[in-house]
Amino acid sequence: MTTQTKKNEILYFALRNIKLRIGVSILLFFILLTFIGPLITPYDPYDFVTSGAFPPSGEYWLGTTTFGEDVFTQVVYGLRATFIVGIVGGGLGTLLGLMIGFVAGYWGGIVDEILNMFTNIILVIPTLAVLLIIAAYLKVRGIFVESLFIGFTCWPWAARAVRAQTFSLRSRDFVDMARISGVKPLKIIFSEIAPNMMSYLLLVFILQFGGAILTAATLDFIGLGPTNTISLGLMMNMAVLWSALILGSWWWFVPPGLAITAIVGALYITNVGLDEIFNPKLREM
């Protein structure tokens, strides 16, 4: 089979995959909204717009907070922090993860001990627990900051999977001809293992997306994510705060708390139709 050949049959699966079709509509419905929705409203998010909390009407689309805040402003540059915590943290653990695990995976013997018992240990190290930690001694705490946080205390997982994979592919045929060939090592391990591992890599970094926007929302809505900024979880942290629950105003909450699951749910079903389409064996006919 060709490579054209192979790229038209997974073009045709891909259109055809109803799982697929809606995380990516999801997705791009809430990327869109994320750059549109700034130059729709025309409040910053802590601006003062009324005198109180008022429900979802024609004038202020999902309501105010108690103190006269925009939801609907709030939401749209929250959803801002969300993709950057999952592009940087769930990017960086993700490269992170391939790094470590294609060395370990290939060259094997001490340099795979070493790494191995180097992420076995962070995997057992309980994460949130550092992070909170971490975070509760910054008295300033950016987005960029969380993110790399995240992103470092997240790859161990991902590391695991890419070595065995690595580790299978090695004693493949084109391998064993590019090393007689004299080719180096890392150009191996780029050309030619990397290249057959694409669709594992690309499930492994929304799956580390869809985690990073996760451990954000939790730091987030303890009051540890960002001082500077607006974020989904920073919105339901201050509803909880500011008793909006037990006031009834669930317009306060509820809207950022459906953006983060609509988000890595739309995530979750994306990777899973992705993993049917590339997967001949799960494919629907």
Second form
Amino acid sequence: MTTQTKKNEILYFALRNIKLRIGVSILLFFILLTFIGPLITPYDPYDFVTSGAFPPSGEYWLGTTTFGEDVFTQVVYGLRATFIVGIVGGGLGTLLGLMIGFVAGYWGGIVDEILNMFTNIILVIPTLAVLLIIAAYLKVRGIFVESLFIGFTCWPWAARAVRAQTFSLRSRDFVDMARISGVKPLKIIFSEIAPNMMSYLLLVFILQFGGAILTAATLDFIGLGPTNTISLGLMMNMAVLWSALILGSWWWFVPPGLAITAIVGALYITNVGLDEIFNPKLREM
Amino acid sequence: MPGNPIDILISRAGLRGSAVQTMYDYYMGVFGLDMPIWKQYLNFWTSLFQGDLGISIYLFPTPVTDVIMKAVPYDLALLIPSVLLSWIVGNNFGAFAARSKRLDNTLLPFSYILSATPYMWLGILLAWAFCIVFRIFPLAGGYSFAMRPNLSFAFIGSLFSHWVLPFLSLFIVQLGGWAIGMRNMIIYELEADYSNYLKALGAPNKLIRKYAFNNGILPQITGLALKLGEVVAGALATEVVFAYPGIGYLILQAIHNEDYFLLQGCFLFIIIGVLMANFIIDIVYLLVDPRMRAGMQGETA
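Based on the form predicted alone presented above, generate the structure block for the form predicted together with its partner chain.
The complete assembly is shown below, putting the previous chain first.
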């Protein structure tokens, strides 16, 4: 009964929250485009459909590149890579952050000291420099490999945040109660502590998702992205490399960047909206 | 790294016949690549401690340290002003926007969009707008290709006009994050007990906000230390857009030429640089926070 009303309350505020509505609709639009796009475009991303760069027209919705590839097709297929990086990289980052945060926060003591030192070291090292080196050593790179590496380097702040939250929950009465009744530590973490910070974990995942997308875009742009597929960062890389700037073919580099900005921006705005829903203090009345 | 950089060097020289083998052996000897791996590794560490990072393959025969030293001033000129200015402006902006309904609703979404923008995309857009469409600023390089470095007004002017756009794209993207962070801090501080107490005493709003700002700025200093890695990454991408001769551009060249001495050097340099900046920020934090200062002097806070 109480959970029912609580759910309704969250739903009520979720539907009323304008930030959430805007963010989620933009995200849904791009997700739909990712799935429907490849069906409505007759070309493949690297097909030469015409000769040379043409501005957007009825036939080529977003114009064509210098080589005569269809920009719309490339964006649609690139979106798929973007979402894969977000889900795999962001998901892995969140998962690692959770594990390390929970363990450090719950056990405390020497385990915490070691894990915290490790986290701080990784946190300070510029991850992109590490990714650059790794990517440079791998000759053939797929989108999954890229996502994995991003996931392995983007967890530290999540670990710190989760650790702090776990610390504050660890000494609550209900956790003590479970401990006294002999529940195993792992079970305490997953059935007592984690559910109490579920909303927080969702926010962490959303931020990691956006961060992974931005990191991947930077890597792709430097030319260290996937070698076997198209991605939005790769499109910008090609556009700059083949002087789309000087030729004035703006339709080549504007759409991919705009898509990334819109997706990540929508994620951030969704995040603020969700924060307002979960945290009544922040709600605008 | 797979592939052999020596092959690239030799193919660039366009040698043929027996000269290839001779040059190959010569280069292998110069770079110390004819030794067993473990010895190469030991050599790497001994020369590293002597401040020697090896010889660049891409710019043979310049030592890596020289190549990097030539690039670093450009990086510092980009990073230091953009980081500091955007931090100051962003914080003041955020403090100003907090708790005023209209500003909050217009500036906040804008700030979120800014912080979601990839550095290089903003760079590309700026380059397109100001270099191609309006033709105000030059597109590529650290100074005009028609000039040699010298100490004249014309040269400094050229340096400046090449610097503006990369600086702007770094500055603008960072701005959003600081504004959002400071706004949240101010809202939080305005709800704290001391703010309510001041309000009850009838203190002017301006004074309360000043105290809130002073308290809110401390986490932002820590934030600065944490953000540095990301900003450096952004600077690398921005330098690639503008072909600006800093470390980012060097890394790109090093990767294309499989110049792993240079790549290693840049990597080490970035990490040491970021660590040093973190150290400086820690010291600044100590100076700014009176509680920490008191603790250091052995007083009880």
